[in-house]
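Let's start with one chain on its own, the form predicted alone, as C-alpha cells.
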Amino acid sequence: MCDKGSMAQYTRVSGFVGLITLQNPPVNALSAAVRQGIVDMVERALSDPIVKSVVICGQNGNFCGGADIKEFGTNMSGPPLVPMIDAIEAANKPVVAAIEGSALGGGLELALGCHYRIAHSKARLGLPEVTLGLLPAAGGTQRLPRLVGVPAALNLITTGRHVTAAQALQLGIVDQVTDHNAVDVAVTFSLSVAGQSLDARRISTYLCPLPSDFDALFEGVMQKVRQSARGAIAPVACVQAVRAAATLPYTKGMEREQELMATLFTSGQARAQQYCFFAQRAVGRWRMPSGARWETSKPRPVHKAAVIGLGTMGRGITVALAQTGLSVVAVETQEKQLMEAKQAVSGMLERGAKRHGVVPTLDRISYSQNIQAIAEVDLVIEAVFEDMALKTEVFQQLSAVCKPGTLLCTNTSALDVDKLASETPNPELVVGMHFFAPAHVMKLLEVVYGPRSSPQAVATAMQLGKKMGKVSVAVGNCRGFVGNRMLMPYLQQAFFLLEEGATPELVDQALEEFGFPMGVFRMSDLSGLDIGWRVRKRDELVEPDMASGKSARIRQGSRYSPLGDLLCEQGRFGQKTGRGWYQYDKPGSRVARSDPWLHSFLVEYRARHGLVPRSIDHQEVLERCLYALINEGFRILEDGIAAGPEDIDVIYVFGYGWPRHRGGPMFYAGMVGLAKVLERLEHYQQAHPDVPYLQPCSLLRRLVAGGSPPIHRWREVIKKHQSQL
C-alpha cells in the first residue's frame, strides 16, 4: 500500500514498517508542502497499528538539503519545523532517519529529531546555516551539543562545515555506517528495536555533557570565532545559542535559540550571504553581448589538459587539473625550474590527499622540457612570464605544435586576450583563465572572452573551472579584467591616503575593520611591491627619483602617487625581503610590525611635495577606497565587460577577500544607498579635481535618478542604458 498524493510519499514496507520518502527534487528541500507531507505522514503511520516502526528517508539518494531558502523572503506558510520534529522525537514507535546523499541544515536537524540515524558511507552531514548569515534554528544548537559535546557542536555549527559519514559516525551523530543501501538497511535495522523503551533516544532530554573548563572554553572560543568573524554576527550567535544549550532546560535553551535567529533572520548580513548564496549560482548561466548564453554552448570533452610554465602560477594550475582526474602534460623549458616544479606538486598532491583522506594522484602527471609533448591534448594552459613578447612567442609555438581544435587558454592578470588570440590561426579557440594565487586553492576563476572567443570555447573553460571546484565568472576583455580592473583605484586611493596624512597602519585597520582579512598595505607586502612595479614600469608610469612638488606627481594628465616605486628602489619588496610598507624580523617572516622608518619616510616625502598632512579618519579611508572601487565596477557594468552586479560581488568575495557578509561591492551600494554613494563621490571629486576615475559613472547617476532599483532589477537598466550608447 502507498500513498503518493503529498512531497512525503508514504508506504508500508517489510509489513510493520511505514516508510516516508521526501520528495522535492533536486535536494529534497523542507518547503512549506513538505513540512505538511511529513506531519501527515508520521501522523498517519503513528496511528496505524500494524506499524511498527518508521523510516524517514528521501528519493533520489539524497536525504535532505535542509530549508527552502526561496521561502526565506516570503511570509511563511505550511506547518512550522519546531513542533514538527519535537512530534518525531516524542514518537512511541521508533523513528529511524536512513541519510544517503546529504543531510545539511534543517536536513540533520529533523535527522537529530528521530531516534537513530542510519548513514551510507558516501553521505555528507552538516549545519551551514551559518554561512547563509544565520544559525540552525530547529533545535539544532540545542541537540547537536548534548549529542556529541560541546567542542565538536561548536566546531561545527560556527564553521557550518560538512562531514563524511565516517566521521559523523567517530563523533556520535550517526549511530551506524553502511555500504549497502541505507533505506534497507534502516527498516531492518527498525524492526530489530520494534518495541523497546524509547526512553534513552530522545535527545533533548539528555544532559548536555560539560567540560571541566566551561567558563575559560566559551571564552577562548569567543575570542576565536569574533577573530575570525571579522565583524559577522552570525557565528558569535551560534556561540551564544550552543552556551545556552549547556547551561539552560531544553525548552528555555529552544527559546534562546529562536531569539538569535529572530534578531539574524530580518539582518542585513543575511540578507547579503543570501544574495552571495544566490549569485553564486546566478554567474554559472553566463551570456555573452553576442548572445550566446550557457543553455545553447556545449562545453567540449577535456579528457588531457596541458600547462606551460611552471612558477608559482603553473604549479598550482597543474595541481588543480591533477585533483580534477584529468591526465596532465607540464612543460618547463628550464631544466632546474622542472625539478623544483616536480617536487613542489608533488608534495602539493600529497599534502591535499592526505587531508581529504584520498591516494594521491602522482601518476595522471607527465613532465617535459619540449613543448612538442602536448601535441595530442585537449586543452592548454599557458601560465609563462606576465610579458607579452613573451606569451606571443608561445602562442605562435602552441598553434604549430597542437592538434587542430585543441584550446589555447592564457592564465593572465591584465593583458588583452585578444592580442594573443590575433597571433594563431584559430583566435576563436582562445579564452583567457585567470587564476588567483595559490591555484589550486583560491576558488575563483575569471573566464576571459575576446571578441572573437567562440562559445563553445568559453563554455568548455567555465565547465573545466568547475570541475576543479572554481567559482568561474565569464568576463569581457578589457585592462585588468574585472577583479583587477577595479582594483587600481582602490590601490591609488590607499597611496594618495599617505600622502595626504595617514598612515599604512590606519588605513589597513580600516579596511580589516569592515571585514578584509589583510588591508591593503599588509596584502601588498605580502604579494610583493616589485610585481605592481614591473607593471608600471612596464606601462612607462616609473619616473627616475624626480623633482619636488604637484608635477612629478602627475602622469598622463591625472594624479600619481610614486611611493610604492621609491619603496621598490629601496629594495623594500614586502615580506620576502623583509622590509615593505612594515617591517619584519627577517626575510619571508609574516609577522607586519610598524616601521619607524617608514614613517619618517612620508614625513620626509610629504614635506618635499608641499604636502600639509591632515588627520584621516576610518570613514574618510572607507569612502575613498571603497566608493572608487565601486564606481569602477558600475563603469565595468556600463562597457558590457560582466553581464550584472552578481558577477562582479561574485569575483570580489571569492578572489579579494571582501567580507561576505557584506554581499559583494554592488550589492554593499546598494545596502549603503546609491545615492549617498553618488553623493560621497560627487564629494571627493570636487576635493580631488586630478582624479579622473572619482567621477561618478553615468549608469550610477541613472540607477540613482530612477529610484535606486533594488541590484536584482539593475540588469534591465543597464539593457536600456547600453542601447542608447
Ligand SMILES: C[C@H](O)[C@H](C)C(=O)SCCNC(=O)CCNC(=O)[C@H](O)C(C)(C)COP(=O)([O-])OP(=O)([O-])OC[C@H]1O[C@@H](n2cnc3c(N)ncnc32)[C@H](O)[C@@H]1OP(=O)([O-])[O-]
Contents of the next structure:
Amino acid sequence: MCDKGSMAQYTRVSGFVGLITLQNPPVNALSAAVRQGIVDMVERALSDPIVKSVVICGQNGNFCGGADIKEFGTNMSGPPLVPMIDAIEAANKPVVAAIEGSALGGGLELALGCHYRIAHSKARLGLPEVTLGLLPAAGGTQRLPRLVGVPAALNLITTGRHVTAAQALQLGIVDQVTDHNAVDVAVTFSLSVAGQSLDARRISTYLCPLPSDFDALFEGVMQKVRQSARGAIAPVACVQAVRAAATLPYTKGMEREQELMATLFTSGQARAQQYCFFAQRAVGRWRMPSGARWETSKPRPVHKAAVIGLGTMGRGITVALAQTGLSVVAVETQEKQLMEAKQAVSGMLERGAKRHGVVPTLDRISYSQNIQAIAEVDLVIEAVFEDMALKTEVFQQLSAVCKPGTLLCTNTSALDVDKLASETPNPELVVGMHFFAPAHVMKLLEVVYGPRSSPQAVATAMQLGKKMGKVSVAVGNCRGFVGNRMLMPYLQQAFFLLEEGATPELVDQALEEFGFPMGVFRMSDLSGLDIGWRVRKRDELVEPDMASGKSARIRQGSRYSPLGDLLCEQGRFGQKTGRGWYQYDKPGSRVARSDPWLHSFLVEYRARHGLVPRSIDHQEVLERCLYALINEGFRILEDGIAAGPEDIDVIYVFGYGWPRHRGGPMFYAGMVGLAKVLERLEHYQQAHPDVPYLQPCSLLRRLVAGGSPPIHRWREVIKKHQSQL
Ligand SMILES: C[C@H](O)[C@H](C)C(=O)SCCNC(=O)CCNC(=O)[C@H](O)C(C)(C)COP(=O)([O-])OP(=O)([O-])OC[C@H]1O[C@@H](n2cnc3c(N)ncnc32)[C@H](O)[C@@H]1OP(=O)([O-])[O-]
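Same protein, the form predicted in complex with the ligand this time rather than the form predicted alone?
In what comes next, the whole complex appears, and the chain from above leads the way.
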C-alpha cells in the first residue's frame, strides 16, 4: 500500500513495516515540505495497527543532506526539526534509519533520533554545520556526545568532517554496516526488534559519559579551536554546546543548543560561509565571454595523462593525477631529478594511501627521460621551470610528439597562455591548469582559457580538475590570471606601509587577526622572496640601489618600493635562507622571529629616502591591503576575466587563505558596503596619487551609483557595464 502527496512517501512493506522515503532530490534536504511529510508519515505509521516497525530512508540512494540551506535566508515555515525528531525517538515502535549516500547535519540528527541506524558501506556521515557558520541545532550537540562520548563528539562537531560507515560503526554512531541494500537490511532488522523495549534506544535519555579530565579537556579543546578558528565564532559555540551536554540534563542542554544557534544563525559569518557553500558549486557552472557554457561543452575523455617537468609542482600534479586512477607518464629529462622525483612521488602516494586506508596507485605511473614516451596520452600538463623560452620549446616538442587532439595544458602561474598556444599548430587545444603548492593537497585549480582555447578544452580540464578532487574555476588569460593578479596590489600596499612606518609584525598581525592563516610577510618568507624578485627583474622594475629620495621609488611613472629587491640583493629569500622579513633559527625552519636587523634596515631606508615614519593602525593595514586587492577584483570582473564574484571568492578562499567566515574578497566588500570601500579607496588614492591600483574601478563606481545591489545581482550589472565599455 502506498501514500503519495507530500515529500515523504509512505509504503507498507514486508507486511508489517512502515517505510518512509524522503523525496527531495538531489540530497533530500529537510525543506518545510519534507519535514511536514515526515511528521505526517511517522504519525501514520505509528497509528497503523498492522505496522510493527518503521524504516526511514531517502530516495535515490541518498539518506539526507540535512536542513535545506536555501531556506535559511527566508522566513522559515513548516514543522520545526527538534519536536519532529523527539517524536520519533519517543515512538512506541522501533524506528530504523536506513542510511545510504549521505547522512549529514539535520540528516544525521534525524537518524540519531531513530532507535537504530543501519548504514551502507559507502555511506558518509557527519555534522558539518560548523562549515556553514552554524552548529548542529536539531539535538546533534546533545545526542552525539551521549552516544559516542565527549572527545569524539567534540572532534566531529568542531571540525564538521565526514566519517565513513566503517568509522561510524567504530565510533558507535551506527549499529550495522552492510554492502547490501541498506533499506532491505533495515526492513528485515526492524522486524527482528519489533516488540522489544526501546527504553535503552532513546539516546536523549543516556547519561553523557564524563571524561576524567573534564575541565582540562574542554579548556584544551577551546584553546585549540580558538586558535584554528582565527576569529570564526561557530567552532567556539560548538564547544560550548557540547559542554552543555556534559553538564546539563537533555532538555536544559537543548535550550543551550538553541540559544547558541540563535547567536549564529543570523550572523554575518554564517551568511559568508553559506555563500561560500553555494559559490563553490556555482563555479562549476562556468561560461566563457564567447558565450560557451558548461552545459553545452562536452569534455573529451581522458584515460591517460602526462606530466612534463618533475620539480616540486610536477611531482604534486603527478600524485594528484595518479590518485584519480588514471595512468600517468611522468617525464623529466634530468636523470638525477627523475630518480629523486620517483622516490618523492612514491612516498607521497604511499602516505596518502595510508591516510585513507587504500592501496597506493604506484603502478599507474611510468617514468621516462624521453618526451617520446607521451605520444599516446590524451592530455599533457607541462610543469617545467617558469621561463617563457623553456616553455615555448617544450610546447613545440609536445606539438610534434603528441597524437592529434591531445590537450596541452600549462601549469604556469603568470605567463601568457595564449602566447604559448601560438607556438602550437592547434591553439584551441591549449589551456592553463594552474595548480597551487602543494599540488596534491591544495584544493584550488585555475583553468585558464585564452581567446583561442576551445570550450571542449576548458570542459575537459574542468572535469579532470573535479576528478582530482579540486575546486576548479575557469578564468580568462591575463597577467597573473585572477589570484596572482589581485595579489600584486595587496603586496604593493604592504611594502608601502613599511615605508610609511609600519613593521612586518604589525601588518601580519592585522591580517592574521582578520583571519588569514599567515600575514603577507610571513607568507612571502614561506614562498620565497626570490620568486617575486625574478618576476620584477623580468619586468625590468629592479634597479641597482644607488639612488635615494622619491625618484628612486618611481617605476614606469608609478610609485614603487624597492624594499623587497634590497632584501633579495642581500640573499634574504625568507625561510629557505633563514633570513627574510623575519629571522629563522636556520635555513628551512618555519618559526618566524622578529629581526632587529630588519628594523634598523627600515629606519635607515626611510632616512635615506626622506620618509618620515608615522603611526599606522590595523584598520589602515586592512583597508589598504584588502581594498586594493578587492578593487583589482572589480577590474577583473570588468575585463571579463572572471565571470562573476563567486569565481574570485572561491579562488581566494581555496587558494589564498582568505578566511571562509569572511566569504571572500568580493563578498566581504559587499558586507563592508561598496560605498565605504569606494570612499576609502578615494581617500587613499588622494593621499597616494602615484599608485594606480588605488584608482577606484569604474565597475565599483557603477555598482555604488546603482545603490550597491546584493552580490547575487552583480552579474547583471557587470553584463550591462561590459556592453557599454
Ligand atoms: C538543523 C541542522 O543542524 C543544520 C542547521 C543543518 O542541517 S545545516 C545543513 C548541513 N548539511 C550540510 O552541510 C551538507 C551540505 N551538502 C553537502 O555537503 C553535499 O552537497 C553532499 C550532500 C555531500 C552531496 O555532495 P555532491 O557533490 O554529491 O552534490 P553537490 O553538488 O554538493 O549538491 C548537489 C545540489 O544539492 C544542493 N544541496 C546540497 N546540500 C544541500 C542542503 N543541505 N540544502 C540545500 N541544498 C543542498 C547543492 O547546492 C547542489 O545544488 P546545485 O548546485 O546542483 O543547484
